[in-house]
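Next up: just one chain, as structure tokens, the form predicted alone.
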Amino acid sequence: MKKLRVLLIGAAFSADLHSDAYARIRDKVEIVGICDKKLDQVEALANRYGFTGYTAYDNYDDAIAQCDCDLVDICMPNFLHHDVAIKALNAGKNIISEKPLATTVEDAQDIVDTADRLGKHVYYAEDWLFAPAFRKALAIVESGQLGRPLYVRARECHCGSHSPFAQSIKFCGGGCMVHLGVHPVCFMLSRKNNQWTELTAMTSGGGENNMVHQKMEGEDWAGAFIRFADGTYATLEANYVTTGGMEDILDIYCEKGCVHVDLSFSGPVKTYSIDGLDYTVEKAEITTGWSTPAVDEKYNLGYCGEINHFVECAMADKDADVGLRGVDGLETLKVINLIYKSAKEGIHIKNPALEG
């Protein structure tokens, strides 16, 4: 079978979440190009993995023109997004983009309708979808056995990136909603379609408003009530207040039911340390006393199911499914913005495109 030939276009943290899962079906992909303006970064990330045959490269434009490839992942800060899609798929490549898809709306529907135009893939990186937790309560819900589903709360939290572009709005997009909320707001939106009728949302405002990153132009807390056109409800919640790892928590409520997953602290493993241990799970300031570190967290966290779709879709040149495609990471976008308009001006915001 041949194999499909990727180019990874940044060497950092999501790249090291991509690579993991490209290295678990080495009979599928090639990693034919590592791009990072950090040279010793990339091969530090194919030494991890094991990669060989790649070619290196310090410059993105010249990755693209010059890499044999078939798909290129796009593992950047969110301000890249953008500009490293646009010159892909124009070099008549598929993309993966992880979240958020651009930091506006405005550059996001540029992607969509240059690969539509184009008629290339935009696969969009939402890894909570392939999450084997979040799959299994679904599974228990579509099996009809809880009733019929009246209620959703979901939220990822931990304590904070220090990530430099994520200090800034120009190179992030916002603040928690947009760089972890994105994850319940995409996760509840494939579920129904994109078809959300009316939210309400709050923010902490950002900058000295915010509860503990003064710091950090965007909002350190938001959250969003939005309604269905089914008639469900959801609550989703993003924070950088959270202390003592990540957070990643859905609770679904039915008629006769309710299922609950914990997906960064439920584990198998109990470990005390006096003196700390080297890690346990994401974001986790301390690993001393009592601690549940995590068993294999990347394939836990879904990243592991999503490469492997993604691949597959790409081999089969078809679209990825709901929640995962680029229109998809549009769409989250364009509601995470008017979360962010309703927090500012205080007014709850109906679906134009359901209206009428």
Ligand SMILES: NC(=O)c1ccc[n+]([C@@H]2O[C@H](COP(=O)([O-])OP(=O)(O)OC[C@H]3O[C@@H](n4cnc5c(N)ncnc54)[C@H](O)[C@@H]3O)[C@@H](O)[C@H]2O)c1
Given for the second form:
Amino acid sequence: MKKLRVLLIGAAFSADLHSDAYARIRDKVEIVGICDKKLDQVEALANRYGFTGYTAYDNYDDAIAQCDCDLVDICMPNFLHHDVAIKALNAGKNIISEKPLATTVEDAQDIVDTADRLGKHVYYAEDWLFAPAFRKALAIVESGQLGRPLYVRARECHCGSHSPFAQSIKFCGGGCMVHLGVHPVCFMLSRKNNQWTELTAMTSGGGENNMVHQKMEGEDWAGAFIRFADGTYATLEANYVTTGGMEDILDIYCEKGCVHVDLSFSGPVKTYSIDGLDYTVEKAEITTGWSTPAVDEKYNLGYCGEINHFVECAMADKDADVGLRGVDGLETLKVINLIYKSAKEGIHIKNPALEG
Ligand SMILES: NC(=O)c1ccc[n+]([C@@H]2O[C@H](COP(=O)([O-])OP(=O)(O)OC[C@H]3O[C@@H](n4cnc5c(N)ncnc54)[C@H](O)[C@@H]3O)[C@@H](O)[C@H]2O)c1
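What would you give as the form predicted together with this ligand, now that the form predicted alone is on the page?
Then the entire complex follows, led off by the chain already shown.
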């Protein structure tokens, strides 16, 4: 079988998540190029996952122009997604884009339109859709055994992004809602085929109005109420004021029962450490005392399923599933921008696409 040739652009945190997944499917994939302006990070990433025979680049224009690859995987800061995506699509490559698809709706639309015009695929990296525990919860709900779903509550929260780019709206596109809330928003939209009817939201406002992160331009707390065309309601939340590790939580209430999933802290391993462990779960500030060390965290957060799906789709020259296409990244960003509009202007918003 001919392997899919992947060029990784970015060699930091999210590239590590993706690399772990690629390393598990070496029979299907070959990493032929890795690009980051910090070449020491390229080398460290390759060493960590045993990638050999790749070319290292410190400039993504050169990487896209020179690397003989099938798929470009964009693990760059948000504000660069658009430029890298457009260049890679124009070079005839399919792309994976980390979330959010872009920092503005206009740029996200441009990515989707360019891919359509060139007959290329945009794979939008929404890992929540592959987290095994979330999939199990959805399978139970979709089996109908709990009756009709009525209300969903979902959130991703932690103590703040490690990325310097997350501090500025220009570089990031917003605050915690665009950085973390992007997951529950995309998850819900994909389940409901983007058929939301109305939303209302509040945020902490950003800057000095924030609860904790007053040097950050974007908000450090955001919550939205959304209603869908089938009558389901959802509360979707993101914040940077949560200590103790990253929370990825989903509650689904149905007519005859409910499902609760806690991706980070529901593992089977419990430890008590006086001196502290070297790692327990993502974003945990301390590891002393009682902890729940994650078991195969990257797999359980969905990255392996996500990357495997994209590799198989690219090999078959087809689109990804609903929720994982460029257009889903675009719809997610549109809704997040309306969440910001609702919060800023204090207004309730109806979906213009379903009006009239
Ligand atoms: N799905 C998830 O759970 C998840 C988790 C973390 C990050 N992300 C996303 O992944 C993306 C990358 O975030 P990150 O935290 O991995 O890293 P980051 O945003 O801090 O930076 C990524 C890398 O890009 C490199 N870089 C920056 N500008 C460059 C340029 N002009 N040329 C070459 N290299 C350049 C940096 O050196 C860095 O190593 C973001 O869009 C983020 O939203 C997703």
